[in-house]
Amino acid sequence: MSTTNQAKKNTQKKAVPHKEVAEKPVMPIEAVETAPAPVEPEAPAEAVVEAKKKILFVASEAAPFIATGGLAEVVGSLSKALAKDGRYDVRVIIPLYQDIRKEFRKDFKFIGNIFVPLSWRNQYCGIFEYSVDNVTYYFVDNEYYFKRPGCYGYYDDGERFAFFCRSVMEILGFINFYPEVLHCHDWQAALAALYLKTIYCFRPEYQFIRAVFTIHNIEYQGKYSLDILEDLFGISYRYQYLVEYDHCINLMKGAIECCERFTTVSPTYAGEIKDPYYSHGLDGIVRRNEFKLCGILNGIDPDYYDPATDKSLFANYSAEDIAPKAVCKEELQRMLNLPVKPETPIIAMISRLVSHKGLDLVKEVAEQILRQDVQLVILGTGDGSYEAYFSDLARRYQGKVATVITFNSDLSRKIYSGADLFLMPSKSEPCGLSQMIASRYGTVAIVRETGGLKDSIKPYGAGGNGFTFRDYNAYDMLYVINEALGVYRNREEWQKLVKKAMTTDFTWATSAKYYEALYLDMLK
């Protein structure tokens, strides 16, 4: 697609025109009764046609176009769920990255271009449009910022996403779409809320837009030197108090201060981020603004993750007919050069290999786990030390351990379907989707009770859908692994547990109603 002309990139200075179970637990924090309850819309009078509420999602990624993690899944699935019945006009705006596949790009429609003021810059911005599942997607095109491999990790990420957020504000007039709710996701979209409440708040069309900011992971906050507030972000120093925290710019802090509501991706995580242990320094800001905080548990798309139709699987199956899952297990063992042993349980981990995923717990008791009749499968990439450890573990325990150091979506689905147990002992986990996907595929989850893991997986002993442990302790984890292996050997009881896991409601249907209630409460 034709995009930026380098000659258009930097023109003369242009002044800024205006000063993250059977029932899904949802919301908030201290007391559930403080959260808005799901609202069923009243039927309109026959002669009245109620205008659709307009919602705009601003995010750095969205499935299925570009995804690096759970953020994209949430943006893609939640927007689809809200738009499903046609009562909302839902739109999503993301950057047009180089890595968006041609199979999508060929159907994008170029609708025009504008020039976006960003401090002293005046940058080209192409706008592409694509509609699917009642959702309209817009893609912000600028080759200087986005024609690069991947989404993040560049020295100028602050400038790239400042341009993106400023583009969002400018595009609204071009497409003549002024939403009632602007829903911004993570620090990359935080500046959209800041621009809305500072530079654009004096314009009549923008004055009644309400902002929601969702924290997917509080660890990544968008921190920069205060020296570049005006020069890079185009924000006057008179607004410095909004973004200043710990002697630097903190974009997440600014979005929390500016928005009408902010949310996290699970009720438990909403409580945890008020604690210094989880907040990465922002607990003071969270506590000061907790009157507008709530937690809504993420979901997954049941059509996208469906073992009955998934083409990646060796055999398809469902909760009503689990028997073909045995074929998936057998073929997975063959693929990974593990002995084909139908009665030997496979414990799987699909994860970024980083410390907060609880891998130090696994290292501490791995040898004891492997003394038993089990097979261990690890898929993921991350820190070199963990990659080396698990690769070495596979060499030392050939026939019992398979380690694949890569990111492979097709293989991950084969593992979800072929394994028996899914281990996720995270130190912190805002929501987590892997435990939900594993459950959907009949692989019973073993999790630590933190964030969305606690909200989505309930302990088997209490009639739940998996196995849990509370303290961040390797031997507590080992205890519940042994408990799970004991239940696995009781085939009748195990089949009941597998079916319970597969039929747990992890869809967006319930969570979307809570977001809908949140939006309506803001618009009163």
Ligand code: GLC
Given for the second form:
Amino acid sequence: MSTTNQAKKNTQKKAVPHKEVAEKPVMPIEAVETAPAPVEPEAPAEAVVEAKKKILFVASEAAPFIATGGLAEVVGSLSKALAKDGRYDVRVIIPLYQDIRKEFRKDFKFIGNIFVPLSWRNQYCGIFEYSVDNVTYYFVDNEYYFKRPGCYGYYDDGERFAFFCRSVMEILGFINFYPEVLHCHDWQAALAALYLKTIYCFRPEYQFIRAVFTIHNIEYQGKYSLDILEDLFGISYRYQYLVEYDHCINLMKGAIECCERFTTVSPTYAGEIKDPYYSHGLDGIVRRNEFKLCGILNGIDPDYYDPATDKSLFANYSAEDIAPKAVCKEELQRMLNLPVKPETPIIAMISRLVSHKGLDLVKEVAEQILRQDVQLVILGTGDGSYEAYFSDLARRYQGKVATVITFNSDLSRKIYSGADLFLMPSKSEPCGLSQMIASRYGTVAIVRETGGLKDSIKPYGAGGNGFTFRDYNAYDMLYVINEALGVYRNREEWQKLVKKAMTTDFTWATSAKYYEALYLDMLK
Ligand code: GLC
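How about the form predicted together with the named molecule, since we already have the form predicted on its own?
Full complex below, order starting with the chain above.
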């Protein structure tokens, strides 16, 4: 469901003004200055927080309940960060999928059911509630739509998420919770912003709700035939102009038009999506709405990813005592049937095996990388051709390459902790969390300067926390890999760099402040 466009050009910086906190929050990593210009929020100047503001996150997944990728982690950890000191009433609503495990479900409380109108349909909607870390979660239950394995990939996904979004709007009345901020994430939640604008804002209780829409990946836009606008989505053709794009319904476009503000998950990506090279066809819409766009870098949950306490690790360690990381490396080598060699650097990749992750670059120079004294560890699933290529590479380079075609959180943590270098040469990357997790575990990142990779990893040569290259070119990547291997051999320098990576602030502390400032500015 994506369109493509190629052609690079520069973009401009656009800042979102906001007022509220006294001090200007500082971005964890200094701003980037080369094209495309990042779109950063500007620090607030004045204003006062009054009553507890109500924030509702609408999303298709949230960790720890159900997660297929970074979206879930962000929904889970950002909501927790915003709720932390009790200044906001933060709630999250997601579908009750079959795959949400019993260990969670057993504590969910059934609070009632309603019937939800969706065009001519009238569907059952059960509501479950659960609170954790100051955040109240709601789960939308309908077995016809959600009692299926997995979250996505069904012929009727449009209808499933339309039902979900319409349910969200109806549930507000049932629980008597009308948030000031309705924060919708990705296309599956886009219809909530559309329903607000086209149906609900005319009702008195809903008129003060303001919608924010966050793009986690512009590739997935939710495109459908225009024929089903009324019959399936229940939106009058009067509003066709809001959702129509390229002769289709485009839900992401509709949410961008309808929301008060839209954000994306790093300042650099906010600049990039104005460019056809990155926008998957939506750059015109993004540019037209640029005045309400800003990019805020994601964080990770430092408790969830803590090498000092992580039970998956062979040994625990911290920036103050890095030595046990050697045990993690040794055991990882043993586990993956690689020769146990403490001096040989391990380069790891943990990734979906799909083209925009930059795997073609790795394919192009794999032999050159492997000519050196290194070990390569690959974990992930994805396109058959990449799975076959990396499996074959492991066969050809036994004792140097280990490929594991699966996704397994426990093994991923063993790799994050046991490796020395983490390679992430993405062609595009809205934010990326793996480079932050790797850094936190003292595994130094090598990234291409795109999206959140550029905003979170700064080049070693300039005093940074990792290694970076700019152009999407295999030999530029090879050059920085070699640079990294050179630094690795200088033990003292390497220890300093590992420590720097581990102590970079990737927590939500700063980014959550940017969201707060954005909300408060919008509500002025
Ligand atoms: C998407 C993006 C990824 C980002 C994540 C969380 O999965 O592809 O780059 O980190 O969302 O925002």
